[in-house]
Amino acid sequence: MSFSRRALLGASTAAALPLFAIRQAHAADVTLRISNNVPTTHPLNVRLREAAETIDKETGGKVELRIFPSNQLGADTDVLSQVRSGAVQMMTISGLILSTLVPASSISGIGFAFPDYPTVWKAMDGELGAHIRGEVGKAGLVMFEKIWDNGFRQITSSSKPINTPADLANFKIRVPVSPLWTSMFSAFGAAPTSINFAETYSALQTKIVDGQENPLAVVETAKLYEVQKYCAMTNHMWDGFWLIANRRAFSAIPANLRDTVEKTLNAAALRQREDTEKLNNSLEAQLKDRGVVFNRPDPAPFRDKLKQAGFYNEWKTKFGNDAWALLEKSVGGLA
């Protein structure tokens, strides 16, 4: 499947109704509602719709995926509660937000740990990812094998460019509802404020915060460039979306149908990774045309600042030596 950047990004992101991936003439035996927090045009939703069509065909219409983008069912933390209760069957969620329930899931977001995508996939498709899935399983959730890509995160600002760690001193920045994000930006001397993504645009618009951090695909598809002037290409953190499901609901699906759902969605995740990397790599020029001013800080002083502030040692203690060893096995020494 291929799609142009214009086609991907030009569609409306203000969908008021769920995306019914398949419209069937008869009721499906199994209906799975999948929630996510990104716009309809994001590669995640493009590939979810494609996966829904494949699952419909391969199961003979017995399984229907209903996709709810753009926080239609509520903010991430609210939907996570709904997935745990079974009111919603599935969702994609950042491991850093999932860490409010399963602390181990945020280890993939350690600041300035991953230098590039090959290192990310070595860890997340390998022993570190397996460790996270094992911990999430203990919380009564099913976590799919392949994580979806959100991309490397960049810092945007409405007031000034961020060139050095000193520029983050007292900087009011929106961060997701996750202790790791708050801890990292506090180590830089910033003033992080935890805000669900659904409220981020208005928080920037009303100057509750001066900046935020996200991959460029989110800056574009959520139109954050309308309320942000500067973008520092820090690559300070890689973030992905785990696809999780309510264990009772997913286990109740007949094994052959469940296997089809898993196989199809894991394959879709791999294709979405390629889409998202290409999209993030291509968006700088487009955002420049929209008036965003870019700069590329040296990551070394930021990493040194985190080390001096005790950030790495603090989180090594929190995650435990075994989990930290799996991280450093992929990325090299940090603490």
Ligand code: X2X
Given for the second form:
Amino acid sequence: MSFSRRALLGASTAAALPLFAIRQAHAADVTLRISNNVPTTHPLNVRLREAAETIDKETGGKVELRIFPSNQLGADTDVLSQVRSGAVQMMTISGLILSTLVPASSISGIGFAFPDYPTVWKAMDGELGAHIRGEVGKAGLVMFEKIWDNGFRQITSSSKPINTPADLANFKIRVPVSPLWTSMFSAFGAAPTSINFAETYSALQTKIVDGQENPLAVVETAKLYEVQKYCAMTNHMWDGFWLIANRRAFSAIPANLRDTVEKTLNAAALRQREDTEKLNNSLEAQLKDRGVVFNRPDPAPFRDKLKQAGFYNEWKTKFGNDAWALLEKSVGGLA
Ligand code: X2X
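Previous: the form predicted alone; requested now: the form predicted in complex with this ligand:
So here's everything in the complex, that chain up top.
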């Protein structure tokens, strides 16, 4: 009995082999390599994998989306160059880091601009997002319509809790590579250092910096809690991941397939927003269990500090009155 069953299994395995070979022979017509900076467990990668499966099915295997999480293809600023040259076809990137190429794209990261998620999505799916996409298009990149969520950012530290702007004085903090981030933390009186996310864990571990700021979903999935002790729920800015593509590579895809890719990824972004919001709202308890000590600072003195330092006026001038008006139309008066 057991012998015949094994024989049967053996036979079915052998029969499956040629099928596998046939599948391999039908390589995709289009392979899109897509890079991102977060671990496989982050909702961004969960929904990207799901989208890759949908795209495979709906294009009959003609389009393959190959996902490279955790900076496997390089740090953000390097991969941005690769997407421009076409060596990598796609990536997700914070609008603030993209601003090293297209300055307009960091406007969504102005400190304490967005009070909540409904305001974020209304602006980013509306006129403000359209303005940013227009500017990015001029720079020769394709930008997908729906931005993915990173979240509201919180400040973590290995040395002390951050309760007031005074606690940030000369505080050595890692910020992503972006003039807006450096400007904001300089305005708080901190000592910011630009470091790509790929090097952030080790910079915290070796105490090159004492702190960093990120949404809880990143603190959790990238295990930053292993090298950080305190977390101040400052919600000092909202941040999202734009999906961008090399224009030549993307235009070369036959229109009907391109349409499937766009529709599927925009729909995935909407689902990822829900996942990420839920995760960011639920992680405090879990991170407490991991030993992180939380505090909830009053945001008012932080906002006042930015005002007094001239932060809002400086960036209003940089972005220009028209773009600033689009932002204020969504979030109310800032400067
Ligand atoms: O680099 C970061 O901190 C991250 C992961 O939040 C961004 O991509 C901006």
